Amino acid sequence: MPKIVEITLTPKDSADSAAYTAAAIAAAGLKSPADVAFCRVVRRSIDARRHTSGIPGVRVNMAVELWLDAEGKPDPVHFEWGDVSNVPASREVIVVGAGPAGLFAALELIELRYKPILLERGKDVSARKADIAAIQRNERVNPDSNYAFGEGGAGTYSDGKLYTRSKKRGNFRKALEILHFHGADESILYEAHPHIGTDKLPRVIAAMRETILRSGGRILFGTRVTDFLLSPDSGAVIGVETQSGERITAQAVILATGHSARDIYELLHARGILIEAKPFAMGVRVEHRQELIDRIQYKTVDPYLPAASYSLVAQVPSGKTGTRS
């Protein structure tokens, strides 16, 4: 079985293969490199509080896991997804919206043998960048393809961090190895905050759509939903509506539309279709200079730092209103 052991090193020998190497065989109580065939960090993170420590400054904490000589290594995660061509049209599914959450639906339905019928309103990844260029130079905005629609989602191309405060909702450990597995960079694996980063991201987001075509699954940009079909017996949601006109039926329909699709909640509210609500949420985003985070959160600039983030949270008891925080 590989050993995993803990490690608190200065940012600089954090980011050096051999300085970590070396310090999680000696505190593993090996002898020599030689006794360790592998070696991969498997969870790091920022320690910037101010206490007593042997490490002055911001520390790394690190979760090192090494393979000894006789076990060699673990092999690669790898995905393959099956072909799903042609399965019949009872194992069809219509998954609307080609953000984060319609992408990944897509491949677990194909990991589940469905084939997935992806419609974006939006365009793909990379025709998404004329449009947003548009909107920088302050000309037309394009309501169906903009930061907030297009194949990828509204993160795509606004920094969108890869983090969840929730462990119970599924497998996010799978999750990151399919961006891993797609392109995104192994460091995702093992960060506590990780990110892909907005010059990344499109070519993992290209990367994940051809995965999906290649197995069979159909991927409709330019497919805007303006109605949903219902079962004249149960009621049931059987299929949607386009702009264009044209009735797509399957076995089920699953919304991956995200909280800036206001036509569809408007739709389904006049169609009666019930949904569940959750408590509402606003963010704000408010832009300073990073050597200015840097400096509050980590009391100095280190070239070997990740950008150092932070967040203000305030919770406002429901049934109040007029509160200012």
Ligand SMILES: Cc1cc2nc3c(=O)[nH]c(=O)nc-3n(C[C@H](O)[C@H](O)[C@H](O)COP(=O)(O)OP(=O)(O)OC[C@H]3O[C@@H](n4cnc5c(N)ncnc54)[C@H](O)[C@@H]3O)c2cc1C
Contents of the next structure:
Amino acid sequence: MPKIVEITLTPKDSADSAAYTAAAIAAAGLKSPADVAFCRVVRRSIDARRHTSGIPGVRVNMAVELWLDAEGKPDPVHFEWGDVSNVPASREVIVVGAGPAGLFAALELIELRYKPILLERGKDVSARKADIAAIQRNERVNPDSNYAFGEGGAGTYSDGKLYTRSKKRGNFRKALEILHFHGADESILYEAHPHIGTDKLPRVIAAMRETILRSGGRILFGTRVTDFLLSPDSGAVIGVETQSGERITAQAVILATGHSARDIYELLHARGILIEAKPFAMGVRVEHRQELIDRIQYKTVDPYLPAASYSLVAQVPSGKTGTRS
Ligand SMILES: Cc1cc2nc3c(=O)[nH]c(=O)nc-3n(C[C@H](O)[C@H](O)[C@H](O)COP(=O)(O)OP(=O)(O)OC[C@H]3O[C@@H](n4cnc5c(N)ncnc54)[C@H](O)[C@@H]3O)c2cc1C
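Alternate state requested, the form predicted in complex with the ligand (shown: the form predicted alone):
The complete assembly is shown below, putting the previous chain first.
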């Protein structure tokens, strides 16, 4: 069993593996680094409150896992998705939308030995970039490839904050490990406020696509679902029709079309399929200079500290609003 020790360091020492390893070894009461086979950070959070810990200014709280000599090392995060290319048609499932919900659904299906047929109205994550640039340059919006639509879904060009720890939504730890396995930095597994980074997120999404294709899943871009095929006997959904008139049938259909697909909500309503309204949520983007936020949150500017985060919550008479950055 590894030993977990809690340590508190300066931002500089927390960024230096030799310094935090030495601090963890001392905190564990071990004599020498030779007693430790492997050391890794499992939790990290920044505390900028005024305090009396003995370390002036901002401190970093860390939990460090020490694997002692005889125990070897933990295995790196690894996943293997089987090959579903030759499963019978009865194990084919249509997934509509290649946002986070659709991509993770496709991987989960493969794990359960179903073959996902992923239908995405937009383009792949790199081709989509050109359409987003055109919005900024010419204010020209491609209705199927824009900030909301296209591989990766709505938040693809954000910095990919991964703050949820809600267990009711499933195994969030596994979701983080899958993202790390596909190229996200290991720190997302232990940072208190992890984020993937705008520069890396499209590459992570492309790697997830490669896993789906390599495992025998199908992905069709530029394929907008425009209708559902319903069984004349039971009324159950047995497939979909796309904008080109193509009809695709499967064992089941997973709708992962996100908030912005109004045409899909209209279609569900027109086809008499039960839909339920969720409370309305609206996001407002507020931009601040990062240095200002760092000064407010950390009371200092330190090259060893990451960009500070903050949340702003206001109560209004009709309910609550919240903003995060
Ligand atoms: C600017 C921005 C920044 C964000 N930042 C973050 C963040 O940092 N962290 C975070 O957790 N969340 C963030 N979010 C929210 C997050 O993006 C969404 O919660 C998430 O994308 C929802 O995933 P989804 O797969 O359900 O839907 P979506 O991401 O909306 O994906 C739906 C997919 O379905 C496709 N589609 C729609 N209709 C059809 C159709 N008829 N046929 C075929 N395909 C269709 C769309 O093209 C799209 O790719 C952000 C959102 C925005 C807009």
